[in-house]
Structure formats: structure tokens, C-alpha cells
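Just the one chain here, the form predicted alone, laid out as C-alpha cells.
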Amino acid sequence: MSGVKTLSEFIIEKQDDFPFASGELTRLLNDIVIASKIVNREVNKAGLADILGATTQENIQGETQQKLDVFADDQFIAALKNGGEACGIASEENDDFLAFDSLRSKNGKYIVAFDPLDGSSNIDVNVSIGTIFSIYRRVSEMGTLATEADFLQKGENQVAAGYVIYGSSTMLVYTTGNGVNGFTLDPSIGEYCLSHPNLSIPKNGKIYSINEGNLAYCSDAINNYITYCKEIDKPTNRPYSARYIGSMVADFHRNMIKGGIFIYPETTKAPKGKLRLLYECNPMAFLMEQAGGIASTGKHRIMEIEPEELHQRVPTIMGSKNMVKELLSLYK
């Protein structure tokens, strides 16, 4: 184990980094560890345990809930709420956010919007998934109950966002706004060690990633650059290659490690897009701006938007800094 550096050791290291130190947030950090590593637990044991399959609820989105979500999203609740450091949190599965009401939590100096297993309906085939969280400041009275407006902000405020992703391996990938680093669970101590330091992302790269189903759909913008992606007869070396996973956290990953874009546009079926922007594309678009990409949603800065709703949904653009100014220069 001579020089390996677990994520704990990373965090503590790191905490001076943060202008407000204090050790909560190194604190909340470490929450966010414990439940990832136990729905890792409980994701590598899926196919043994009577935890596949769907449930008979359906939560805020209308998508009939899987039972792996409904238990991920209990763990990082209880592990968030008996940590303390947390006043409150919004999830992908609940209607509303969640306001912690002991007395410890209400001094709590953050809240934490999170969607506990993104590309569920990847569970019953064994396809890799994932956790993404964002961490706020609170911007409530320190000793009161947290409100809607602790969640309704920018993407700018975030002070630390992360994805899991529970693959052939099971990493983490974070930043507080010093750049991006990865850590590798390894499952003999049970420990993240750091395996992906200072993450940056390809400026250019040859993957791109859409559910081209929907094409049909979509603007002429997209298609044009669809068609761009295909062409061969151009001497950057085209055409580029399709990858679509069905996993934000997933086809994130892979584009930010080899280099590519992920777009989940607005359609004439979903003219708002279907991403949401509070616990999905804000924290995704923050590690990509710290790794060096660009996050859009074809007209404006994802982390510029200020928030309407807890559950409100964007268009999606983001990845490899090159790639994403070609398309952006077709919404033009």
C-alpha cells in the first residue's frame, strides 16, 4: 500500500483549499462516502438479492421507481441526516426537499441535492449506473429548518459537486472548485484510493454521445451536427464514434476519461429537455468546467441558470471544449 493516498487522507489534505474550512464539509464529504459504498454493496449483489426489478411507485418525473432507487435514496437520506452537517437535501425521488429538523442539523451549514442511482433503468441488465450529488451553502438562517430557497440556486454556488459510478470497478469522481480528482473503491480495505488525479478532459475528442432515437425530435442543430460527426471526406479525420450508454453518469465518464460530447437535447416531445438541472446537469456541468469542458445547453451556461422549481429540467450539451464549440456554433 506504500504510496497510495485514500480519499479520506485526500479530503483532509485538501480542506484548506475550501475558503470557508471548518471540517463540516470534510464531514458531509465522508457522509456521501459511507452510503455510496453501501449501495455499491448492494448493487454488486443485485442479481442474489430480492432487490431487482421495479416497485409499484412512480416518483416526481412519473418513472415507475426501481428498487435499487428507493434504496439508495434511503441510504444517502439516513447517512446525510444522522451526519448533521446537512440542514436538508433534494432528491430525484422525492416530491419535495427534505428539511432535517434536529438540532444539529438545523445549525447545519449546507444542504445537498442529489439523484441516488441515475440510469436505473440500466439496473435489471447489469449496465453500469451511478450516483451524482451537489453541495450548497445554505442561504436560510443558520438554526432554522432549511427552505426551498437553500436549493433554488445557481450552479455557480456550488461549493463541491461528485458522481459514483458502480461499474467494473466502482470510482468517485469530485471537485470543490480546484480541479477534478478520481479515486478507485478498493473492495480489500474498503477504501477509495486515488487513481485519477488532476482529471481533464481531451479538448478534442472522437465520441459522441445521444440517443439518436430521437433524432426526429430534435432541432436542426443537432442534426446538422449529427451528420457533421459521420462525415468522412473532412481532414480532421472523421467520422467520430458513437457511443450511448443511457447513463448520464456513465457516458459522462467515458467521454471526460478518452474525450467526446454528451448531448441530451430539447425535442418537440420534451421542448424543456429531460435532464434536471439541480442534481444532474449543475454538478455534471461544474466537473466539466473544472476538467477543462464546457456545459451548455446550446444557448446559455448551465451554471448560470437561476432555478425555478426543485425538479426543473434543461437541455443538455457537454465535453471536450472543441467539440461543443463546433455544435454551439450551429445554434447560432
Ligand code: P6P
Given for the second form:
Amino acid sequence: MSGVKTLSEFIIEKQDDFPFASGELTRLLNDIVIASKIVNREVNKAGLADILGATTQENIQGETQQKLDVFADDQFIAALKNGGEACGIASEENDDFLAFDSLRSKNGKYIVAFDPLDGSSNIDVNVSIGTIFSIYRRVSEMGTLATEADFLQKGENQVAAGYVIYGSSTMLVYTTGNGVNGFTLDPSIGEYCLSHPNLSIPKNGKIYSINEGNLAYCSDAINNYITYCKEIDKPTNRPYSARYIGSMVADFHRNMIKGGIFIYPETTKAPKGKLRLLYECNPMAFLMEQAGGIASTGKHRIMEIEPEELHQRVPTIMGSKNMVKELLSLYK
Ligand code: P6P
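Got the form predicted alone; any chance of the form predicted in complex with the ligand too?
Whole complex next, starting from this chain.
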């Protein structure tokens, strides 16, 4: 196709960024792409199929699993297991990590942590939802089963990270550490096409994104910052705009395009915050830093945190460099 670069073409072209790559990461990313297209198909017709609503199951978070959550989880696990490039996965929907035991998978170089369908509480009300994925090289011995140590790596060890947003259009945005690129799914050809090359978040923005219903449980620093956002005597002479979708991928993606700050802080109800380090905060932090933004807990750079457990939660502040710096200055 003239003028259009597909994701598959782009991944292969960028494979040269990895002198030692022999195609495994390329194939692994394509496995994720295939699963995302299957999930996208079901998300787009969720209202028609008997796939809306909740199951009778709860995940380890104590959250009722939506039928589409479980469907999406199954698709990504199947694609990664059959693809053979990953020796194991960790998912929001699974209590423990899964070590794939085929001979080919045991020789897989990578592990993948993912949230198969983030923001799933929005599924039944037709609000954008997303998939978030994070890829590491394994630290355990090739030819053996994946171990927990493969998953409990600092975010700065990530090889690649990305998200799929199932919104007014479906987009896949990812990084392998050489910038961020966004691809829009063209349903007429079933291919993701490069639509947002070299994505970078504006250094300044006027959008703040937080669940203000939690402010009574938040620190003075957070409350003082939100008060500042609402003041009219800033240099911009106008208050910022509040935008909160309640779907991390959608709030994050909007800020990547327009500039802004996303905050899910620690509260007295949730001292570690709500969002999970392995498959929400670390991948999004990698993307945010690659796009020129900041990703912090308020006290630490998110990607420097040593994970202690698979479903560990961390306070999350991510967005435009100057906006995040404004907030961090209040923490000090
Ligand atoms: P709250 C969705 O459940 C999610 O994990 C993120 O996608 C989103 O940012 C957050 O929780 C919303 O949480 O407490 O504001 O509804």
C-alpha cells in the first residue's frame, strides 16, 4: 500500500534497532497484535453478543470479572502460549504467573505482564477500554520453566511496552526504548497503520485527571495541587480542565496527545494507591518517559521500584513534565 506503513512492516524495519535480535521480539509483538485484533472484534460488538456483564468469578483484586475480561485474558494467553516466544505471562486476571511448559516456550527469551482489558467497569457503558502489556527478557535459565523472579523486575528492565485503546478507533501504541509510535487499526484491511509517529507528550498541559471523589482521603499535597489547578490567577489566567474517564488507558492516551497529568495517588483508604505496578504502572511509565513525560509515585520514579509481588499497587502520577514537576514540588 503506497504511503501507509503497517505495524508489521514497522516492527520488522525497527528490528534493526536491536543488533542481536533474531526476530523473537518481532514475533512476540505480532502475537500480541493478533490477540488484540480478536479482542477488538468482540469489544466492538459486545452489546450484541452474550459477552457483556459480569461473571460469577472474582479476580485476585477482589474485582468481579467481566465476561469480556476473561475472554480477552484467554486470547492473550493463547496467542503468547502458541507463539512460543514467551516462557510465561502474568496477568491481572490470574492469581499467579503462568509458566508455559512446551519445549519451545521453555526456550522463550521473554516474559509478558499484561492487563488484558483495563477499565473493564466501563465495558457495559460503552466507554473506551484498553489492553496494557509489558515485556522483559527472562532472568531464569533458558530451557527451564519461568520463575517469579522473571516477573519481579524493575520497570527500567523492560524491553518493550504498549497499550491498545479500544475507542472511537482502535489504536496500538508501543515503545521498544527508541521513542513511542502509534498505529490505528484500519478495519477495511485488518492492519494497524502508522498514524502517530514519534509520539511525544507536550511539556505543558491544561488537563488534570483524578477521581475527585477520593480527595477527602488524599494527602495535603494532592489537595493543594487540585486547588491550584482550579485557581484562575495562574500565568495562564484560567483554571485547568478536569477530565476523568475512569479508564487508565483512555486518560493516559488523551494526555499523551493533548498534554496533561493523570493522578491515582495513595489515599487513607488505599495507602499504595489502586493501580498495579507490573502491568499498568511500569508499562505506562516506560511509554511516558519515552514520550518525554514523567512517571512517579510522588516520591520515587516508578521504573526504579523493586517489585515485591505480582499484583503490587503503587501511587501513580504521570504526565507532562512541567505539570508533574508542579505537583512533585508540593510533595517536598
Ligand atoms: P476509580 C479501571 O478499573 C482502573 O484500574 C483504571 O483503568 C482506572 O484508571 C482506575 O481503575 C479507575 O479507578 O477508583 O477512579 O474508579
